[in-house]
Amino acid sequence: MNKRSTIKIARIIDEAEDIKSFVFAHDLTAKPGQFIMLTDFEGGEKPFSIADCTSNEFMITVKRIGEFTTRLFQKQVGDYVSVRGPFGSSFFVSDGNVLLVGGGYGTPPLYFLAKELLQNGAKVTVVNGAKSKEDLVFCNKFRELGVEYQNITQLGCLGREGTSVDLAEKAMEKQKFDHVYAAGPEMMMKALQPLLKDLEYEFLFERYMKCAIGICGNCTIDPIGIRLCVEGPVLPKKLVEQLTEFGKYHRDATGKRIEF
């Protein structure tokens, strides 16, 4: 849906150091895993995953990592931005026993998914990891949903040291899951993939996107040439297994390969 809407920021939530959620009172009619393109009218347009969406509002969660997001962090409630979307593929909403694996500030789209899974009758387990406790997001939001929830940090700040992949491995040893969903750093998903074996899974990928409608080709992935902004950002197991660049390299704004 390439229609542009100019909307006000309804609420701003401080999630963690340099991570904020922006809520907009707007009927986006999005599905879990999809994204929007946002501009602040001061230069450029960036993709952001949808962290939550209801019939009358939606939310994105943003980490301050550059000039664009620094300007966005200076916005106040009532300020205007312009958005296009929602774009891209969405997660399959299962009704079975499911495991959600999140990493860092890539975790928030799994919150939207968890709500939809619960509404569909699924049994939901969430494991959430980050480098430090300051980087963990949505801990209370997941707990308030009533899902089985665990978190961990690489620095051991919360009494145990490791990654969300470590927690996922332990969870899969204790119970059988029907479907696994993951969102976060690509290397986290690359480490998770061999543990999943015969399990069905879907991964949410983040790559440099410009147009969001499949024209520029900046987000295509080797060797099958799928466009992440159209055929992704959520990819099922059968497509992920065909990606030779998964966990090896991505592309910058010029299309140049950047090794992970």
Second form
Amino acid sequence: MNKRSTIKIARIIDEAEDIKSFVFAHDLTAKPGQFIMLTDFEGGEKPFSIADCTSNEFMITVKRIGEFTTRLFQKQVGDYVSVRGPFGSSFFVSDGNVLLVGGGYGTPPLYFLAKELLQNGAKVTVVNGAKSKEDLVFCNKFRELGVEYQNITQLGCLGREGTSVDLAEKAMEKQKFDHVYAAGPEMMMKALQPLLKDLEYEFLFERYMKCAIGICGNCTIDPIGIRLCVEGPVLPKKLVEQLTEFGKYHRDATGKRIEF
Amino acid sequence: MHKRLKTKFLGVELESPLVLPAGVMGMSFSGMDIARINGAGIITSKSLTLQPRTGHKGPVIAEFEGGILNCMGLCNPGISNGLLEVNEFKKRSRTPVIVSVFATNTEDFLMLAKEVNNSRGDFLELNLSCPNVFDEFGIPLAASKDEVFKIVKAVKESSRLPVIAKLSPNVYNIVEIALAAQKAGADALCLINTVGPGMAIDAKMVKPVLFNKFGGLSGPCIKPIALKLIYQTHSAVDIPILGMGGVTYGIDAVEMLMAGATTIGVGTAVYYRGIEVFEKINNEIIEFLDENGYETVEDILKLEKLKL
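Moving on from the form predicted alone, please list the structure of the form predicted together with the partner chain.
Complete assembly follows, chain above in first position.
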């Protein structure tokens, strides 16, 4: 049973333009890649990847994009919100030489992953990309972990112009990785996939989610009926390779197909 | 698949008596297909409406010890998109599909039935009983025997497919409504839809948990209500009953067959036991057959049913 917990916001951190992290003093017992459903009971319950989690705290990182997140941004430390979860599959925590590829505000769950990987003795390289430097998140957090870290923006505001896929390609030319992890826009992962060839990889998918407990069918991916809230959101190579809708279309709240 | 589970529903051969009910997983062809692969003998689409619906805002699920409350709010991609998914599913499989449709008046039901006539669906289910759209549409049609009679009769006259009326448990006398549906020509009945609706409250925030405030109740706690209503209805009508409500284990399915159902829906149990639940219940039914000296599911269906 996935109990609902109504908990207070313990800390709020400004990460970048229109991006904030919310920390809760609550033992969520989550694994990297998993997500929660969060609501304030004022209309809407949304999925959020877990950006960090310890035995007594967890964190989500939120981009302000609509009505729901605007309301969340007005909350103060000490205000209540209600969460369900954690839900879904998690990343395999390797002990080898690994590459993490992040894009935009999709990157935060890779921070939680990087911490677990380091603890497991993995050698971690992170490449992080965004549209502009205002959209780039967690640069300092990754640097403080002591991982090999590079970032880039599409507008070139940090001196380098391109995407995290460009950085990943260069990193893979220089060294041999055992495992690649990606979280970010689906089209970023779509561009990354052909470069990975024989490499093992896992991608974190973001889709419209409604029930989060595997019954409503809203987040099912074609043609193999993978439910992203149960078998996902982290999918391994052998499943990603079977997806015909990957990078082509997703479904809206009605279940209608929407092309990317 | 399992010879001993083979049965028939309205003359159509089934690999298993288990049904994926409306509202569960049936949004896309692949969602329907994964239920089939895992052992469902009939697949039901989401309840389709003339126009796409986003359904209610979240939270749409509130869980408690005995089951869950949901107020999905009939989210569905609309009849034309929904039938594309049904047709795509039927291209891949011969498993029968029930196309479920929802409307609030005869005219709209007739338009939906016309669309379904041109699809690859096998059965047409009239959802007369969604409990989660009260604010929008008022009391469910299944609350009135006259409304049920009028709609079933009209649809029956223009539907190419056998018609199943999905009834509500939230009525004073389900038998008179079932009889009205039968008199109007319904080929089968589907019962029960979710119970209540009920409510959950978040005490810390002093708010209803569901944004829609109320939601239909499903899961193990509604099984006794389902058994009672199926038993009562079966004793009164001559048409087959697609029974559902709280079926979680094989023994629940067997009990429901004994109460008078010919096929059994498994919905909320997908949450409790995974999408593999159909295969698990299939196997548990076979175990029951073994342990109790029955050869096939048909032997249970042939039993002199408990009579009122």
